[in-house]
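Coming up is one lone chain in structure tokens, specifically the form predicted alone.
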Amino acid sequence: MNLPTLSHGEFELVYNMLSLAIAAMFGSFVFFVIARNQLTHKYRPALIMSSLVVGIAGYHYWRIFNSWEAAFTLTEGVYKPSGTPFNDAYRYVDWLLTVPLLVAELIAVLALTREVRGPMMGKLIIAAVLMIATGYPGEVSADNTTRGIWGFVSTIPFAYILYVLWVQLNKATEDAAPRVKKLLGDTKLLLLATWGFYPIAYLMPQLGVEAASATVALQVGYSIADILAKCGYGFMIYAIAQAKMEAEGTSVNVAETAEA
């Protein structure tokens, strides 16, 4: 990507947001690894997926952070491109791995029957991969028409994911406890709100947002969206698991005693 000249404040804002994302991802990773022991075995796979999501994201944010630092040099009070490319493609590599896991962990924590869980999870994972894979050609294109075409194509699997989450998943959880339904609804809204930023960011060139403003807005916006969509989402998954255990009247100690 062509890098603009940034003021000291603009560079530091992105620098600090990337640093915050790293801390949030690795901090969440530690919590999810420890917290999985507070769940019965039925719900632990979902939190293991949450751990994988933030662990993978934390690694990629570390690489993005290093690439951002290397891509600029401080000259006469402003940050100018150093000549070292800024590799923002780390984000798409990250999304290609983490987005399928995000939809899979939501299905896993609901502990649906195998007949329902298997096909639904398979469809969502395929749609998530297609959404990311078809969005990348437009992201790296400098032509707005090409960008728009690929953006439209990637919106199709995105719309399908929303359909499955809002229609099919609601049907599959009609008998869930009220608190579980409330948390599930809040989690889906969190996904919609955070994932909704990405199409907006994708359209920034067509909306006339360019140069330093676009670069800073993208990096800061992506960082905030990823923290909410990965860390915040993982905490919601943990809350759903706890609510389901409460509705079932089970605890870790009771489950382990029964298994023994």
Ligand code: RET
Second form
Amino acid sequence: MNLPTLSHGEFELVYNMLSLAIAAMFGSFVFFVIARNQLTHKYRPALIMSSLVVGIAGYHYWRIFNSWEAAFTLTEGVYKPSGTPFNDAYRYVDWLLTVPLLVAELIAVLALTREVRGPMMGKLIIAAVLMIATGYPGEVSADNTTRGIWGFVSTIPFAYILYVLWVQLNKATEDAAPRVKKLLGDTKLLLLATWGFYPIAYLMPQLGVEAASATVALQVGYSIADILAKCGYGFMIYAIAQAKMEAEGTSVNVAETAEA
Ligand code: RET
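Structure of the form predicted in complex with the named molecule (previous: the form predicted alone):
Now the full complex is given, and it begins with the chain already shown.
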């Protein structure tokens, strides 16, 4: 990626957003590890996945932050590219690991029967990997046609994921308690709003956005979307698990006494 010269404010905005993302990821990690104990065994795998997602992302944001710092030098009041490349591959490696976990999290918290859960999870994980893996060659290409082709290829599994989550998941959760259904609907909207941002951000160079603004908008936008799609989504998953336990009339203490 060819880096532009940035003003002091532009450089700092990205710097502070990346720092915020590290804090949000590690803070959420602690929360999910502790919150797991508030759930019965059936729902714990979902929270374990949430902890993994934010732990993996926290590490990657740490690396992205360091790479951002090394990629620029302050000269005469502006930030010029230092010659050390900014490593954008961290984001894609991060998504390759976390996006399949995020879809698996949603299926896990629903605690569907094994026959329904297994195939659905398998299809979603494969589609998530394909979506990220085919997006990457386009992301690193300077040629807009190559970008467009890979972007289109990557949109096919993306559309498939949305179809499975909306149509098939709705069918599988028809009998859920009203509060669970409401939370599930909100989670799916959060997912659509945040996931929808990534392909739009990807299109920015095609839309002819000026280099410095495009770089800053992309980094800030991806960071906000990531915080919402990982931390915010993880909290929703926790709320769904709590609502399901309430609907079932179970609590951790009851479950633990029953097991003892
Ligand atoms: C790409 C390439 C262009 C086409 C599409 C894309 C979709 C990316 C998505 C990423 C989601 C990431 C998440 C990360 C972490 O929390 C690869 C930009 C459709 C949907 C949820």
